[in-house]
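Shown here is one chain on its own, the form predicted alone, set out as structure tokens.
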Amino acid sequence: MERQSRFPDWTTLYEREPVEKMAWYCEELDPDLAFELNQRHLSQGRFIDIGTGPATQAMELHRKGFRVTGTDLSKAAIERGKKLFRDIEFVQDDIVNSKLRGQWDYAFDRGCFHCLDPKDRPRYVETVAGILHPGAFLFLKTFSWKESDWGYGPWRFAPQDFEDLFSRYFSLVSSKETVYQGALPKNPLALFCTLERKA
């Protein structure tokens, strides 16, 4: 039974907290994200940033080569990246009732779907397979069933999620178990899945 999550309010919290000590905040590039792009050689393309936040994740796949948009529902995380990272487009956008227009070649998300309310999803899933051109992959980060439950905070899910939130429009190409790197004294267990666009 899913139970209510409990989150800040996104759209002030980076007016109010340095992003160094937020718990999602990574430095490096999602080191399962770097294992995939090299496994599948993916050096080059258009890439979204869901959530982007702190915005290092846009500004890592950037450095490998990538055009990138960085989007999130925070005017001032947004603010932010624009003024760090020019070379970057940053958009400010609720990917649940998104303006977005155009099509990517892949897109990531490191921690916005997992603070969904469950009856968004469906609304997530059909937007993110509309910015998404057939064949093109959805990177996607999320808290694992296996992490206990601390009462508040990021859903927890299990690959036949996915296999059941992502199906209309995706193909679950790969889920591993892996750590959600950030700020915490200790990573938090994760999953972290590959999907395709269907044709």
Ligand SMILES: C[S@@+](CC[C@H](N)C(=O)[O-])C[C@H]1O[C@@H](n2cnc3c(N)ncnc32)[C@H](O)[C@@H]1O
Second form
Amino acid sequence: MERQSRFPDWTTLYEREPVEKMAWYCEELDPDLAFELNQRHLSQGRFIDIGTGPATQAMELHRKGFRVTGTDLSKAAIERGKKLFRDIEFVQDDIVNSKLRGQWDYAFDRGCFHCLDPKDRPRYVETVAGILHPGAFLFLKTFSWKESDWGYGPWRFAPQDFEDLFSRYFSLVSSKETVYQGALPKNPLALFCTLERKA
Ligand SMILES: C[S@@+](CC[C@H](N)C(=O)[O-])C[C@H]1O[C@@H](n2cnc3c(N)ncnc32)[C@H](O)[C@@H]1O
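Can you give me the structure for the form predicted together with the named molecule, which would complement the form predicted alone we have just seen?
Whole complex next, starting from this chain.
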């Protein structure tokens, strides 16, 4: 029997399926990001939403007052975003082979990093370090090592993984055990981390 592949084909998924049915679909701003922004009194500056997908997070960040860029591997997701959300800049971009130019004050990654092939993680870290200025924050949400491995879907992480993977360019400011809100009957266990770009 053929084993289910770990991830969907991102390029065709957004052509075939309504976003509302996707496991990660969440209309509200991710509550862990909302909490972090409130705690830090952040409401303006340039935000990049990496792997923006349905762009609900990008839109909510725009509503909060940020200038937002949403990027995704999927052309269909980017075209949909451009049509629906005119106030957001959308760029089709593979974050591990990126053509992004510029510097952002904040980055949000809700579910892109944990989908990458492990061998691409160092490239991701270098790229994101390159597009954030010193002192900028990367807010990262992934599945937690406490969630069981279903044999498909996202990789799981512990806080120490972020220390190990990001320490060349980032300091791990905080990490918290939480859940990944979406369209699944039960929210999977997740980690929400704040990382600060080193000088
Ligand atoms: C689990 S979904 C999360 C979508 C969105 N962040 C959200 O929370 O609704 C992961 C997203 O990452 C995108 N993605 C996967 N690999 C990528 C890559 N190498 N570069 C950019 N985006 C990627 C997928 O197309 C998909 O939209």
